[in-house]
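Next up is one chain by itself, shown in structure tokens, the form predicted alone.
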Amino acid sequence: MQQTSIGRSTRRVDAIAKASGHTQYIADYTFDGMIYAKMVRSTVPRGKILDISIPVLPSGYSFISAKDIPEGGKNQLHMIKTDYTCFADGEVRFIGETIGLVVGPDRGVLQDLVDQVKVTYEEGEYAVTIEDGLACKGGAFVGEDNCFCDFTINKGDVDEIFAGSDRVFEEEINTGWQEHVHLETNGAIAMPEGDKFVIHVSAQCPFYVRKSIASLINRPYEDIIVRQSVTGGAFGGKEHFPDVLAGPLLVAAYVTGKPVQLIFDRHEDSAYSVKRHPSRTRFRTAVDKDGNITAMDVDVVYNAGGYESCSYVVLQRGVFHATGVYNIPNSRVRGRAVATNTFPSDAFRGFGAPQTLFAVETHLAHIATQLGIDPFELKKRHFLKKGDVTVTNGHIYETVVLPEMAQQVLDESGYLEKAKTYAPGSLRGVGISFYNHGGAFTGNGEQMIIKARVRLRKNSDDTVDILIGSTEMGQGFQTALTKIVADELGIGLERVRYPQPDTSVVSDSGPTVASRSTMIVGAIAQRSAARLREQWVEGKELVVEEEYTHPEGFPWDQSTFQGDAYIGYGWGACVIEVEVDPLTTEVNTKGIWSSHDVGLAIDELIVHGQINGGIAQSLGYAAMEKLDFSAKTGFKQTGLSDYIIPTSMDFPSQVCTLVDNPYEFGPHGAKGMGELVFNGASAAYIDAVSRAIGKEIRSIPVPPEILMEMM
């Protein structure tokens, strides 16, 4: 039988389709007597809803709001909470607020119409930043605090530590909105079908959709069949968000019994949809008289928006990453995530642990410059290991092979001897970062909520049939999990076909989110397969199907946010080298070299793509991507002439090493690596400029005009 190259580049299954201009995206659907829909939208921040005066519509117009929500259903929608309306109605709490669509048979006539409806306010005074929002500005609009949540975990003694200190270190480390740019915008299509009702989305999670939505029109989730379009990207934006499409559209399908479609153009997408949490990070780290960090207080809040959304578990993600890849023997880190009158924050890859991992990483350089010693230096002494305890109490199960990784990317930069020869505004300079990412849902997520199920189905004509409800979306989970399982059954890739998932077909593999689908949906994967393998006769149809096991060993209280919050965490290092221009300010990055363990790569060619296209965001995030925001307007860049990304001009090439470390549990020793390949270049990049303008810099991004300022 043949066998796949687990490891070796394979050609992608879905390359030909999409290079070729074969594959259909949502906007390309068309269906029998389609409709099209456009969002009426809040436009004041804050306030309450007097008067909504809609035109006279032509035949075959409507205006479809909370109204329309038929007796019993629900006008919310169900994400983490289930605190997010689906049509504003009495108030708004953001600008862009969902208050209606207008639905209609030419798009052009539908912008008009739009126009014209006119929505009179009682504005209210509006909180827009982290300081406004925890100073209850306008009064609190969540709870009494104005917090959609706030937890401490503690790990040894912070208080009795600080006492004793020699020296306390105190810092606010700041960072910002940031916008997915998927090349796909987001769109979606609401139909009728029988006595049920189709959703064709590009999203991350079908059966997200699906549980979101059905109480609006108070359906049975089986009644909401949610089928996945190919998805042009999404980096998280497409994780709950679609939701606030599906909605309103699944509404417009029960009143008008037509299809109905709703493609967001470039500003639509840009203006109105959700971002990566802004935060602040504030912290107190105590060092003895030997230079090493005995403890932590770490003060973490994040910026969440008009509503929850998944910010309770963004931000449970940014805590127990608040103290990176390092063994602090005291810490306490509390997490707040704060309700402002701004669009709602939501997943992005890294999935809060960017901003913390970020801070604490730019807050050990400091400390090690006023300490008179390379950030390298002291990072080092502090690197976790296996057996070590973490952040949560649980403990570091597997053997950690910073010291390898930061060997590579020392070997291939020079780092050493450029960051003694480069002076400190010298306009040249050299940064290094590390950082590692937990794989999976953090503690008893995988087991208590998720419960993913993998089902194959081998056909008569013994092809194979994946049919789960994970989502390609661009990151090359297709061909990995087609290769894990083609090698466990020894047949060719060419007799595995894993179709885009449809939720009256596919089993519940869960959201296609939290590095989890190689490592968690890949394992339950190669358990299928081995198990059809066994039971494999030519020509007779089978069906297998398994569901997620835990390991044992590993406890988790979600109560108190102690234990072992991952089994297995994907670890990296980077160096970044920069020189900056003494006229424009501009930073040319020089070099880029990073190290990776990511277990073991399925593919080889794709990881690579990852960790290119991953480091390359991170550093946009660092260096360039600056995202304005209005109390009166909403986001000031709205496009991609204003709203600037990284482009292959940009950088120079990357260098990227591996290094093999085989998670026990995961398909050929495979971890999780989506999110970790972001998590740490825009530390080192920041590093490096620091020490090229010889200016301590605690706030990204930093684009040109920001340091001219400094300079």
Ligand code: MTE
Given for the second form:
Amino acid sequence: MQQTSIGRSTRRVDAIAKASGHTQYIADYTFDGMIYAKMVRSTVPRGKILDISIPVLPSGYSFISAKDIPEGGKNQLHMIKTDYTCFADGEVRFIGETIGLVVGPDRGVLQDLVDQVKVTYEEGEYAVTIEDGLACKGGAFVGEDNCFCDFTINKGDVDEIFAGSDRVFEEEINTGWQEHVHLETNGAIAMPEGDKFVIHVSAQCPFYVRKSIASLINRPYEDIIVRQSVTGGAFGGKEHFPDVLAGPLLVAAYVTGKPVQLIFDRHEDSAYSVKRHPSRTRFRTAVDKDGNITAMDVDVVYNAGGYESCSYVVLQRGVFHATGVYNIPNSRVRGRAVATNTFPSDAFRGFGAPQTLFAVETHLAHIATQLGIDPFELKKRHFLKKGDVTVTNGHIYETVVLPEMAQQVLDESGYLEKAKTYAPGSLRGVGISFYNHGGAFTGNGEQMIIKARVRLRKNSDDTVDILIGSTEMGQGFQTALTKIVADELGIGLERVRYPQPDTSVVSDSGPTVASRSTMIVGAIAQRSAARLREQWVEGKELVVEEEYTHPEGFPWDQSTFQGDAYIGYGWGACVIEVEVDPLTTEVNTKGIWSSHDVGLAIDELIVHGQINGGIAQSLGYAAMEKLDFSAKTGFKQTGLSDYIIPTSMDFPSQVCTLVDNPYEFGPHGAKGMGELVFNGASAAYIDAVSRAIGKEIRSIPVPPEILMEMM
Ligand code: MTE
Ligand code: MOS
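The form predicted together with the ligand is what I want next, because the block you gave corresponds to the form predicted alone; please supply it.
So here's everything in the complex, that chain up top.
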């Protein structure tokens, strides 16, 4: 048996090819006879399409739209539901909605032809904000109330507590849109292959793409083969959104019989892609005479945009995280996802949890200040611990090590001392936040919906191929999984390969979302490898396949949202120190200290990379990433010169600590962590900035120009 590489960091399996520039991304692919596509998009936020006038196209060029969907095909994308139309037909709901594709051999002339397609609309009044949507501005276009979904969960008896409570704190917290800014923009190629079609695509979930688009040309899923191209970042933005490219491309390939490529440039990718849901969270919080929180009544609304896409499940996660890492004895949380005429909102690292976690952390900090105590004092009194009842009346099954994690960040940062010495409004401040993230699909999703399968193939040369649909998108899963399998087999890493998924070859291990890959797929792969080791015969070809088994004793009722929404959580604590420049109102971040419980790190360096990146992305969300909506263009900021994301110059190097707290059902004790690390830094930052300027902040982002107004 060779020495295990679990825990220690090893060179990433994709490192050399990526660092040396040898990796082929979707934009590098070429095929004989390949033609190119550009999208014709709606230019109004809401309207009826009266006419589409197409110029005389040069030979070899065509305009592909709803009319090209063959008989029996359905003009829809199958995401969680099928409300997302592939080609706008009759009406448009947002700027940038796909109307058609112009396809042809010379990329250089496509934009010109697209500009000559004239669409006439009867424009309608439109909704942009959550308030517009709830008021059904321009008339509801989803149900009668414009809500894609509306549900409430209860724990204890909120009304009774409020009736007899000493003090009630009411507050509204808002968060804005956020753009994923994966370094590689979206792109896909559709092409015929034999009597089937192949989609090459930069995506997180190859099996989602297949399922979403097959009915467009009235074929079974198996007739659409999806091959994931190396994906240069995704962050949830390539969960369902690749379907929006792959669908029209499939129709174009069907009509032309040629490979058709569509690659978004940065402007298109920012202006016309899904975003993080803006949110509005209202709290009513009851506090007793000793300063303990006794009840919380929370109303969460997410701006879902023009189609539902993932909103229902994003909202569920937001609602289930709305009381944070705290045991609030009585709580009620209502969640709604409201339709508006903006680009659909969708999955984004944290999947709905960052919005409500930001809200509850900020709200508690404000309550503490009004009670005259330090936010940390208030928060630690209510930390969840093993055995506690959750908001969905399930239980916390694991040991929660938040007190130790808190101590760690307090010691490293000198928080308590600094919190005392930096007076409110002194332009210096420290902030603190605590957060968690439920691992894997919510409730019984893993068991009832996904049913992941993992296939390992031992070749006659005694190498092993991992054949699954889970994808690498920068998070390090390819390396983590290769290590888990090699370690279990007791062979070197170089003998285990994990090729890019191809849905005609691999088993469906579920989507690469919800930080589930290492925790769920990794555990199944470890079990598969153990079986392969038992059957191992040198020189012989062998295939083993194992499927997910749900641990016993974790009840969940999906119709009432009662029970264990998650079995295991990742946990985090973060302290941030800032100094605000009185003239420019620029915020100088002086220190970032975090502690995370990820169960056990399969590779420490990868985990540190995730923490560094996740925290930076979370700080960008709070401090600078501003998106406004304009009736003319949709989003106003449509590129990296006006949509500002952090660089390594914006934040100092971070002090990151990991605590070992092995998770019973994870491989070597590992839990999900890729999203956890996004969930909390924004609240710690805003807490620090609020104290520095001596004013409560209730809305993010807060770029310097907004701070200037506040000061
Ligand atoms: N890290 C990088 N570098 N690139 C990404 O696209 N996506 C995040 C996170 N970390 C992402 C990332 C999101 S949205 C998810 S759900 C998790 O990684 C997925 O990780 P896992 O399923 O491998 O745990
Ligand atoms: Mo991650 S938002 O679940 O892709």
